[in-house]
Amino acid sequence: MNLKQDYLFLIHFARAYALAAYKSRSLADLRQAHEGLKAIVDLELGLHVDYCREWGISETELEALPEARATLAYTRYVLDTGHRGDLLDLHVALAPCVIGYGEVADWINQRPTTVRGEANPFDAWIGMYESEEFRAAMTAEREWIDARLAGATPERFDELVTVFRDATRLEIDFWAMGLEERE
């Protein structure tokens, strides 16, 4: 279930980066949004479609799939946060995914029990999230957020912590959906 839903998830996260581009007030912010959009469209979606094809799931089937409640909740939270808040709110809502997946790849690689290569059907997934292109996008996103957090008031920082916490909870719910085989 999550394999299919992740396709829809990535489509909506690409939309969120397009919203970030729209909300950008500087060329640097526009470039940052472009890099995030590019990472999803050029790296993640391609890998995802290839994975699905290997498991007998066509792109046509993915495009026709109804969204599960957890997918709707998470992606619409991110988009709503971007619409009602500013550019920093949006990037913080995206952070559990774009930064978190790189952290997860690092964690997986540090485990002595992690199997790499052909014996691991998810090796390409790990490889994509540890790739130079994804790492560059992840590092740029972290640096972009950190630079803006440096000037945040304590009240603003607390607001952003709430956004990050809520987005992280929804990320957990999204993956729990697959573990629990629910829609």
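As the structure is a computational prediction, the values presented were derived from the model and not from experiment. If you superpose the two forms and keep the largest set of C-alpha atoms that fall within 1.5 Å, you have the rigid core. Positions refer to the first chain, counted from 1. What changes on going to the form predicted in complex with a further copy of the same chain:
Relative to the superposed core, Ala39 shifts its CA atom by 2 Å or more between these two forms. Put the two forms on the same core and the Cα of Thr60 is off by 2 Å or more between these two forms.
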Second form
Number of protein chains: 4
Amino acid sequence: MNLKQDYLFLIHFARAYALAAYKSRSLADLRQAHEGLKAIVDLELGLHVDYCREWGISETELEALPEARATLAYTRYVLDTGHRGDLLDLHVALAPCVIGYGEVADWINQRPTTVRGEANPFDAWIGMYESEEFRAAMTAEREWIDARLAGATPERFDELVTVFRDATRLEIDFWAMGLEERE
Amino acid sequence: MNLKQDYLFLIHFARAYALAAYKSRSLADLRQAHEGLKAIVDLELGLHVDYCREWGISETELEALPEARATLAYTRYVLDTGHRGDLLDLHVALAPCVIGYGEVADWINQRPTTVRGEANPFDAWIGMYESEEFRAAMTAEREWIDARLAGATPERFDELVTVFRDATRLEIDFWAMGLEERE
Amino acid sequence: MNLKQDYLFLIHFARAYALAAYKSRSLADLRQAHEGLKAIVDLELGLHVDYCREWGISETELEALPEARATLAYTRYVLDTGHRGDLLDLHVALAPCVIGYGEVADWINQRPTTVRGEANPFDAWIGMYESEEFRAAMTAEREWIDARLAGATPERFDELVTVFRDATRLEIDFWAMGLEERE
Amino acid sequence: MNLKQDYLFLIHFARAYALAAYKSRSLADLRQAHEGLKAIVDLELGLHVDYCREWGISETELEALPEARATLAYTRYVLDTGHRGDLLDLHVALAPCVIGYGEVADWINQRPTTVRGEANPFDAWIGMYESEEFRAAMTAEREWIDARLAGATPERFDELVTVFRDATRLEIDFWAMGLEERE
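Moving from the form predicted on its own to the form predicted in complex with a further copy of the same chain:
Expanding to the full complex; the earlier chain stays at the top.
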């Protein structure tokens, strides 16, 4: 199920990067947002469509897919947060995904029980989040957010903590959707 | 729990009517959206804050409330649908609430087992959805939507069916949140 | 001409207050934005439609009016600034109107050559900006903005200066439209 | 002056394509909007920055540029039209640029007095709008709009005519800005 929902998730995350491009005030921010959008549209969505095809799921089927509640909740929260606030709100709402996945991959790797290589069906997944490209994007994102948090008032910081907490809860639900179905 | 979450729900539905006012192209649409916003801000939110106070819940506590997942999912879906599409998309996303509650009240009233009056703790709730004001707003909403659906192409109608179906699913989850906690 | 364009200006300023309501994060901000919207929809637009009727201009005619370039430029700049940034950006874009008109009225009153009373066809206009209601709204707006500017970093302050400067230029053009046509 | 303002124009048109990507409902629409954004960010903005550098204008100078009124008016009208309406409104607001420039190039070429080649300082400009890439994009845009106009009700068509007319007026003003200064 998550394989299919990931497709819908990617579509809405592409929309979130597009919103970030729309909200940009500098050419640097516009370019950064565009790189995120490009990575999804030109690369990740294509890989995902190919991958689904291998599992017998066509692009037409993907387009007609009903969205799961967890997908709706997470993606629309990110998008509304971007419209309601400023570009920093949107980045903080995206952080559980953009930065969080790298953190999770690190944590998995540091566990003594983690098996890598062909014996682990998720090895490629962990590998992607170890890739140089992903680490560079993750570091850039963290630096961008940190630079802006440095000037935030305590009230503003509290608002952003709420955004990060809510987005993280909804990201957890999105993962749990896959786990719950498996068992 | 739903009593508190209803407060957050009302805030975001006020934001949805504000978005409808923003998107309006005619003075008639602007006025209609404003009436919806005014009903929430000047009337319903006040009643709700008063009502919560009776149950020992202060306005400060309401403001600090973490949002339940079902509240986040439903309200943000409506808001993003409004931004993504046009004013009709937004109205259709609001319809499960604006028209649906009246339908539910009618259905409850028509059941032979329904008890009205003081013996039913929800009697006032059913009463509100029978009130002349609510029925007038519900009828106006249905007529507004029907007038626009009359000119919709089949493709457009399908898009709106998806919006209505998803909003209805999320509305059901919002109600279920109360039921699940009770048991 | 400005009499008619003012009608269109009011419609779009109503949309700007609606956008402020949409973007609000606290009930206090939502209520404040709603008061601004209500003042336009329930009061100012009605007065304006009445006033135009006296001059032989019907509401239908007002609705069909082509928008002047200066109206398009000013109002859409305010609206896009609100979407691109946060609620403070939107308030700063509105300030040349909300605070500026009161400042202009004060400046006119302090000039030794200013004539008040029936001899001045604009006496009612100056009077409105002297009214207790307007002064209260103007003061509230200034305090709201000042409270938020207090915590702004220099970079953020510069962004807001650009917004204020551009909105003021476009507000001046809107006034100039009337002057140029008269002569 | 237009050379510098074109830079700002491109930034806001990139934001308009980003908004189109945000508003997309199908992967096809998302990809199409992304191609428009990519063409500006990865190609046109770079060419423009290079071109300005040849004329002694640095990227820093471009970023600090005050926006001309005609630039503000046109770009913000397009952006607000996209937020207020749906994806078709946004495309129609972009059409005077996306389709119009090709039409203008054709019209210039068909005039007996038009000189092509090195004797015409704008020869490269006309050439760009004759290029296969531009003609393909222009044709795709026209077909996209025509397909949607086919199902539009007369009321909807009138709304879109207003959008097209207003966007065209503001596009003309943008060009006139260059002419007026030259003379």
